[in-house]
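First, one chain by itself in structure tokens, the form predicted on its own.
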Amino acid sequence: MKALDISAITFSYDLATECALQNFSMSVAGGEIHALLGPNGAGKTTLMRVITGQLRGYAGSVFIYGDNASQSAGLKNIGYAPQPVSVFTALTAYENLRFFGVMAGLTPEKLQERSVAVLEETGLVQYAHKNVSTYSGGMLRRLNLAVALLHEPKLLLLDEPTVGVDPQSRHHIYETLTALNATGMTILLCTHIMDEAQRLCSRVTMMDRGAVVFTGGMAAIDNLEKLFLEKTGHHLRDE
């Protein structure tokens, strides 16, 4: 089955601007790792956001096993770890994730349940009353992906995970998707480091301008930075 099935999305900020999103199609397979990869500005982003509901207003569709993703029923499958840090670094991590398991429904039992369960994931179980102002960039990264992690999700949604962290960090980050991957879940990763998405990912969608340029198996591919300049040029994305 499909964890993510995307039909001809177009969306612009205004009708002033060019579409940010340009008849985008791709699909995700349930179980596998899916890189998206693109240039700045490429559209990414925006279509993370209109994945999970935060931008309305598109033609075209998005379901997420199956429900559509306008509805409530298909974004609770979904886990999100943005590419700005999105937690309360005035508070502490265990009061981080109680917040964010209150907001997505979890009862008391499961919420402390799965804190502990995220913290030993993301090796934050030392640190989990300690004020996230202390942390390190890759803590801070560890943790936002706890938060992605705290109710379970079908399909993992992850916008330049790795982004500033430390080679250690960076390591974890790859063990702990590996293993959630090995138990059925579903990884659509957004990265600029093509190293990462070769070592992560079995398959492979780049999109340019909006618009999708390139899809396919990632074991076909000997050079994928070599590639993905093939297909979105070498000029300078400096907006």
Second form
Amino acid sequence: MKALDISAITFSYDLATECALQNFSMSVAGGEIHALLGPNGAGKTTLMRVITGQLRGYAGSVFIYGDNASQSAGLKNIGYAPQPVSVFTALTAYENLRFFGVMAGLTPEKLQERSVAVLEETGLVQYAHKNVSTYSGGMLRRLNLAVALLHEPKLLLLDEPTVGVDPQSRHHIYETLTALNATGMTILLCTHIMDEAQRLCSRVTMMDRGAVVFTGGMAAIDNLEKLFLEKTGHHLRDE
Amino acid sequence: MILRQLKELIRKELLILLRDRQTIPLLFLMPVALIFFLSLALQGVYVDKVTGHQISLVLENASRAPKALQLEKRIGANKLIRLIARPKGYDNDKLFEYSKAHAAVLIPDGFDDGTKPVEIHFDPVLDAGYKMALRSLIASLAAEVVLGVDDIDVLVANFVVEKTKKNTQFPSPLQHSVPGWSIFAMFFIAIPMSIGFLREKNIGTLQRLFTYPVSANLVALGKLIPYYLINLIQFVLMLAVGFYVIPQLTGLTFNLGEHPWQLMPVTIVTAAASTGFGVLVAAMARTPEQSSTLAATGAVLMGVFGGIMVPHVVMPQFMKTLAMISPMYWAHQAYLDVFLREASFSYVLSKLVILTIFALICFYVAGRRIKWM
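Having seen the form predicted on its own, could you now give me the structure of the form predicted in complex with the partner chain?
Next comes the full complex, and the chain you just saw is listed first.
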């Protein structure tokens, strides 16, 4: 079964003259780590928001393990770590996990068990009861990931998970993702770091101006950055 | 599951609020300080002008005649008068210039035989009401002494009768300040509420929340309930401070009125109006800076118009009419109905209906705006 099946999505924001997504289709097979690449303004974040049910009113369809993404059954299969670290800084890591765990519908026992597990996976156990406002950038990224993993999603969506972190934290995140994938978790990794994509992912989809410009296996690509520039152009993207 | 989610949403909101070191002083200490200091400051506005203050008076008697001595004794015994001795080297000009006395009265030699009248010298800046009161008092006392009667009021009782209605317009300083500044602080909830909403929107936790199977209405409710509860707690605490603490410290009195139970519906509706204002600000502002400016300016303007900053009873007619645009006016008047006017609930209800309409409009506009966003 396909983990993610996106079919002919077209979406534009209110008052916008251009479509943010234009007849966009892609699929991710279960168990793979799939890279989603695109220059700034390509529509990656919009796509993530469509998949995670934050944006409605689009044409086309999104299915997650066979369930419609706009319904709660579909959402339950998704773990999403957005690009901005989206946790409550006035709370502790443990309190953040409790909050998002309850929102995900975990039972108290399961929540307790999973909180300990994800804190261990992300190396935050000893800081679990410290206020998140005292965390370093790397710790915040790991907590962002821990929240996404809490309810054991089948499909993990990561938007720039290693932005602004030191090599140690980045290495830790890579190891965590590899280990998770080994357990059968499907991962869609949205990134600007070509080495990261090439190191972790088995397939890649490149998008630009809301449409797919390339999709294929990573093994067949010698130089990902060169291919990316060929497909999306060399000009600056400041919009 | 929905109830558990709602409980967790409320818990999260309260934890964040309680850990914010700026919010709690803003919401609780600011109104206490305002109630305390402004009640004291407003004493001069509300106190009964003539009987509430004593007039400091230098009384000099140049005659040793019996009537002059009797007049001196009667003036000194009147409770409106506080006699002071003329400081050494102070003539009347210096006396008033240095605010040592409000007036000076001289009983001249010749008062007994009617050749010289009693002289009253007033501080030129003394309130006209005090001048008139002192002048009438001295005239009455002089007449009593000259006519040989004990109490001139008894003599004129058949001609003049005073019938004063019970005061339903002038609240005591505490009756004004406690509801007034409590309402003001309740509307200030818009600041932490809107900042919290925008902060969550900016860091993405709000968007992240919507990736979970939780409805937007539940998220909204989870945000509203904690602030609504805080509004209720604010008023109860302010009332307790105004009723139990401040009278002990200042000697001011605070009367809850004949139907204190009416405070419950008034507070419940006022809290809804202030929470509605908070939601509206959160929906209209784009940045936390914008929201705090909008909320603070809005609350201050509503306070100015609504008779919180300047008591409604002392406003000119034009401003009294304009006051009705402020929800704070309706809330404040509803509280004064309870404290002061012993109003029936149907009388208070009309004000509560207006506040409810205000709250509903706020929620509706904010809902539309958030949906559009």
